[in-house]
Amino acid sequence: MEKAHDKVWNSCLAIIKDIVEWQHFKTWFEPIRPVALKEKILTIQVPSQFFYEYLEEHYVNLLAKTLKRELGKEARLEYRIMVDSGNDKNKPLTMDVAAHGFKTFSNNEMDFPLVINNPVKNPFVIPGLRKMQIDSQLNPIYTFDSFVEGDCNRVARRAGKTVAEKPGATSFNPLVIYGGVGLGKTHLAQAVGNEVKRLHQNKVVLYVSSEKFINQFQDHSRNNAINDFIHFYQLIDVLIIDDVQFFNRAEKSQDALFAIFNHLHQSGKQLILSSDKPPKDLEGVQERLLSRFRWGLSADLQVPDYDTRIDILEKKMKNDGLDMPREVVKYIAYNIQSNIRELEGALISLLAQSSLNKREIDLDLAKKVLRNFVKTSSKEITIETIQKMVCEFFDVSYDKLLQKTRKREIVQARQITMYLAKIFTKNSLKTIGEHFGGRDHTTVIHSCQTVKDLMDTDSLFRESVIELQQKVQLAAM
């Protein structure tokens, strides 16, 4: 036989339905329980304070009136709030709740009073601790200033800056940061963290890869505590969560980071987002989810370039006070070209290797240690070689190349050629200007450096230019 408070709460369940959105209703209304009904006051059992806060603010005045239409214009309501910590003797108090939804602390009977029993779980750190008590979870070490800027990653990296002046003012948001393994997206992700941390002293910052946040979630949902996991995530001020195509195996977990990420943007929160592809390509994860992903701004991370990979060495050898010869520095930024993190792996082992051995750093220690990393080149590039790949590839004649002729396009391809010769030979600029006709190393020098002015400028040029250095590259192999 259906209790009488089964009842009434079904009732009023039954028309709440057909007023809150569906995916709101299940959020918010599916996990209440009745508990009791006694002299028109109904009273439900709610998950957490912050859930019963949540009601108050967003649901107090549906919830009176559908009450109201059952019991009458006297009807009550009483919350109360589960108890897990294994402790009855905990006295309840009685508060205060004005219809805007500010409380105050009472021991009058007021319209809807409430007892308090448990604050909200925090997943990171011991119940109980102030919100601004939150860990992080940030390495320090990520910051901004460690993080090379190049033609890779520029876009990325200078909209990381904003959203850490103004998290959550800017267009960007969600910031999502995407590209191949070791290219750095978890190193901007958390220095855009840390950095909001430095600018931003008030603001909670929280950094959690999915992995963990999939765990986390399967564990409260086992202890029947998945509100509180989502209460938890919805007091975050930015909220940056790593590797996001992992959640194509946690449909489930996909739901709670919908209801998670629907709070803190429409209550002007920061989200930050890492993936190894772009929203569009992510298989396996919802579609409401896929396009909250692209309201904001999708920034990719590339494979580095040359100069990039010169710089990030250079970068590394600075802050662990290392140096070495110039030569190994370009040895093995010519060599290592797939990603960032094995190119400071192949500069710690060389390191290592030169301690162990207790020997000094030349090319021919670097050539040893490299090839655990790469398939090292099985021939010399020549500047021919580069000659003959650039006149094939824009259709001019070796013989023109040569020329002293003012036709852009003969030009353009001279000051390619001898722009490759310089990064991909050992030959000096006297030697490089020989081959073109007996040029001088000036020559050399100022083609060079409208090659780069162009790069930056021009995005054709610059596409033909990467693309030969690919070829070129392949060649070497």
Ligand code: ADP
Second form
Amino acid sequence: MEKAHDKVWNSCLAIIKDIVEWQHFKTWFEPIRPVALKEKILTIQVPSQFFYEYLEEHYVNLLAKTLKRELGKEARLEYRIMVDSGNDKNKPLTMDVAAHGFKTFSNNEMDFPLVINNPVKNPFVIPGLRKMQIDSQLNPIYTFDSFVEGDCNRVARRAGKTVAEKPGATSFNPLVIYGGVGLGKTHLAQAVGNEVKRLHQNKVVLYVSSEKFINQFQDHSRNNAINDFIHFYQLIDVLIIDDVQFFNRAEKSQDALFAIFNHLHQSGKQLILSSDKPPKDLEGVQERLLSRFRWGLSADLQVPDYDTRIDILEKKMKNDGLDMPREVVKYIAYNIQSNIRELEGALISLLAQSSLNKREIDLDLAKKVLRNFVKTSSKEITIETIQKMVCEFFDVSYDKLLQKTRKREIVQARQITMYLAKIFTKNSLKTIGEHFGGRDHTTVIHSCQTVKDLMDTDSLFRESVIELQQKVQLAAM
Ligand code: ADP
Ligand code: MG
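Alt. form predicted together with adenosine-5'-diphosphate, vs. the form predicted alone above:
All chains and molecules follow, beginning with the one already shown.
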């Protein structure tokens, strides 16, 4: 039996067909699927955000008239926008938006991963997605309050505060926070986001790692939905992108970032970026992006001095309700100098040891624990180690890895090894080449480039490389 929504929609189409030119009808109406009729609300599914906007712009009156003819003047229309058509692993993602010009409210849940329950409160706001609620993906523990100020971070912290008070309205746009690992980039960037949410409840804040951004982009690009991807990001008021150095392997994602950056910047929206080096030193990132990164303020996070390290330890202890002798705190602060993550790591190891051995924390225990900690925390990674890890990972023999063969698996394993050696060791390209049966440095350059390109286009390949990268990283700790 014909469903109610099909019946209503077919009647509408019969009228529309006579009014709209054939070619336009084919383009804009045939792809529409009626999906539900509840009370007087007809929901129609449209293939993309762009499609929805086009209908809203050109055909909303026609739709309103025909639908009211069918259902009376109470008639309402809702679009179900296909955000992602899904695959065998993920179900399709859609979001529902009320049509402009039909007085209505929508309370549908949205499935887009970054979006939670969507009360489209005011259907008259255009574009219709403007008022949706987006889960900002922030960790609530990363606040300014828990971010201890010291000489090492004063400028960046103050800049962050200023931006949080007036997002998009200061010259600190973008705000770029840079510094080495474990110095607080993620914490500070998220603190700005959390503070914006506290001060400006109506602002849409979104935190995303560069990895996730790039992955999402590649998924959308595979589904021919790049426009939807870009549109989505253009709805954000405060966009925080962490670790932008990772864009160096993703040329096409950089194009998307460029479009999003321009749109947001021009519309007075705030961008906050973090990076492990100052923008001018970022390799493999397009110059046009770098020059934009330099438009605002770049503030660095430095290694904390002794007093700040003490303050940080005491803050952590206070937050966790812990206590330990002052001399132990000093001992840790004195000995762990490299970064704050290690400082925390030392504290956690010490607590673990103390509770495992049912032993009070004292200087002796601290010395014992820190000895292990420091020893295991800065291993030098060699080309040989990486070669071994890659061989194990792909189950190829060491000899094969070095041989001259055109077998694809082996060629790729070798290229990945060179790529990782370039990232994780301080060896020159020449030395790396020598470790692969005397290949020259241009081969190494070519290999690294190939790996980057493949990571951009082949997600399985990309996953392998990332997994390996994590293994090597772990081995280096
Ligand atoms: P990064 O992103 O630069 O690698 P994170 O932001 O992840 O570093 O910081 C590492 C750890 O150190 C986190 O647990 C963070 O909360 C903590 N941390 C960093 N800076 C500070 C600070 N100024 N005060 C308190 N904790 C800090
Ligand atoms: Mg980080």
